[in-house]
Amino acid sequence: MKMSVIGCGYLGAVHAAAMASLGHDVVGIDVDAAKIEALAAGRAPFFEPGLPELLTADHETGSLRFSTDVSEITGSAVHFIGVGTPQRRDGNGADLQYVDAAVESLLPHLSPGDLVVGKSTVPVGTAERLAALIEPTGAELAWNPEFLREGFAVKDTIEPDRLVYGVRSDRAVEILDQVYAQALSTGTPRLVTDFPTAELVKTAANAFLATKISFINAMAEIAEATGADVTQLADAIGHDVRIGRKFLNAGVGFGGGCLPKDIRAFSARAEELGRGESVAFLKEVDAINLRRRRRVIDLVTDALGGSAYNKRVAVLGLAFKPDSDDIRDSPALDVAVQLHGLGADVVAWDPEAVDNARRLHPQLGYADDLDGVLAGAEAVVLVTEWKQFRELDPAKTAEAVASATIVDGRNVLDPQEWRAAGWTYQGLGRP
């Protein structure tokens, strides 16, 4: 099929490349000329495993092209909207200016029978409003939320665990079935819903996930007060099939460009609908999450004798999660910045996110590699669970630092192994 993707950021670029790899003829549109130039040359403007290879392959087959000229969507039958919906600067609601701008840019170029497909995460009710703008052109709107995990986005697009279609006609279902024919042929579940349900699926999923993470972090706070071990607690309750062990890892909390802003936007929309009490618990979910960052900083300060001033602190990780260079609302970067604010001599390193962090926070110190970040450290704090950090050898690491003191902000290290190697080890919710 011939299709366009409006917005070539994280969501849009991955979707465009994945659709082209499935045999569709795709044009990606974005107003950022530098981004388009990079993508057109087969270079990913952000780190995502598998994306560079996909761009190279698509470039060779000619199935994917990029442009800043929205008129190049002419001739495409399907138009995906994959722009961002960040948090508003004046509140917790979602900023829909990019979604609205994408639709406005499409309108003059739509033809009767075209299908516009929203993939952006939006407050419930947005699709209904946009449909009123699109339908007079003879085109139709569908809402098809994305469920991408950074670090696995290519796989999640080509082999999704489910497909949700928010539609108003059987014809829209038929078109989307053609788009996702390969996934459907392998048994991927498909749910056909109305607009509000499709919009709520993504926000509800993110709210549930955030709640699960904050729940185990709340248990970590209780564990610290009682001497219990939150990791063993998570193992025990995780055996209950109704609960499950996934995402019950206590630590410094969640971040990124989705969960934090989506739960805030969900709460704000619920307030607008007069149902704020229904999701009032999400405010505490958010508060618990932010509180864990402060707890990590307190543990580092305590380990340094009560003051971080002029103490060299090695921060392991800057991205909000491993296998990503995304620093949006990153707990790791927040911890580094706050330690710097306390007067610490912060030196940070991340396998992929150093350049992004340096542009945003040039006041921090940055190392070029793992050896550089550890050299002379009086305390080490692990805040992004990259494989390189999870697999550190405690004995060899002790030789690089000035003081064998570590705060494991992700609870991914073996306390007994590190203590046996002479380290003062502190995790979150672990005795």
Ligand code: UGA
Contents of the next structure:
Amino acid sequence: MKMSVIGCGYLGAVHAAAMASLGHDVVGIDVDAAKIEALAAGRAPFFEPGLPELLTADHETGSLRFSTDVSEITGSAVHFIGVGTPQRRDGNGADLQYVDAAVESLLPHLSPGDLVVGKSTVPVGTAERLAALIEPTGAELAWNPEFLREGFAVKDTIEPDRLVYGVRSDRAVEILDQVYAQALSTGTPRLVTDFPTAELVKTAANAFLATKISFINAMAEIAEATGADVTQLADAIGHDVRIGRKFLNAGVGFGGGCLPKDIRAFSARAEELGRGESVAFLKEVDAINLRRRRRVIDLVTDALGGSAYNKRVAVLGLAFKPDSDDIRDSPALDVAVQLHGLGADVVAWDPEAVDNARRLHPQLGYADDLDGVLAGAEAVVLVTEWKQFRELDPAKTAEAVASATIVDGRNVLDPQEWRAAGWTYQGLGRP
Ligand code: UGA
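Mind sharing the form predicted together with the ligand? What's above is the form predicted alone.
Time for the whole complex; same chain goes first.
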């Protein structure tokens, strides 16, 4: 099928490349000329495992083009909207300016029978509003939320665990079935819904995941007051298949371009609908999450004898999670910035996110590699659980630092092993 993808960020670029790899003829559109230039040359403009290989292969088959000119979508029958919906600057709601601009830019180029497919995460009610703009052109709208995780985006796009079609006609279902023919042929569950249900599926899924993480972080707070170990607690309750062990890792909490802004946008939308109290708990979910950052900072300060001022602190990790260079609302970067604000001599390192962090926070100290970040540290704080950090050897690491003191903000190190090697180890919600 001939298709276009509007927006070439973490969602759109991966979607475009994945669709092309499935045999579709794809054009990706973005207003960011530098991004389009990189993608057109077969280079990924951000770190995402598997994306460079996909872009190179698509480049060779000629099935994927990129352009800043939206008129290039002419000839495509399906147009995906994959632009961002960040938090508004003036409140908690979602900023829909990019979605609105994408639809506005599409309108003059749509032909009767075209299908516009929204993938961006939007407040419930948005699709109905956009359909009123699109339908007069003779084109149709569908809402088809995306559930990809950064770091696994390629796999999640090609082999999704479910497909959700919010539609108004059987024809839209038929077109989407052609788009996703490969995934459907392997038995991927497909749910056909109306617009509000499709929009809410995405919002509800992210709200649930955020709640699950904050639940275990709340248990970590209780564990801290009682001497219990939250990692053992998570293992034990996780054996109950109704609960499940995934997303029960207590630590410095969730961040990124999705969960934090999505729970806030959900609260804001529910309030508009007069149902604020239905999701009032999401404010608590947010508050618990932000408290864990404070807790990590307090542990580092305590480990340094009550003040971080002028103390060399090694911050391991800047990305909001491993296998990503994304620093949007990253707990790791927030911890580094707050420690710097307390007067600490912060030196941070991340395998992929240093350049992004430096652009946003040039005031922090950055190392070039793992040896550089550890050298002379009076305290070490692990805040993104990259493999390089999970596999650190405690004895060798002790030789690199000035003081063998570590705060494990992701609970990924073995406390016994580290203590046996002479470290003062402190996790979150662990004795
Ligand atoms: C999230 C959802 O998982 C995806 O399904 C969704 O498609 C995506 O948002 C989106 O809306 O686009 P992502 O933001 O890539 O995906 O990251 P997650 O893997 O969900 O992790 C989010 C944060 O939670 C990270 O900071 C991670 O470190 C943290 N986390 C995760 C924990 O603190 N504990 C856990 O047990 C799991």
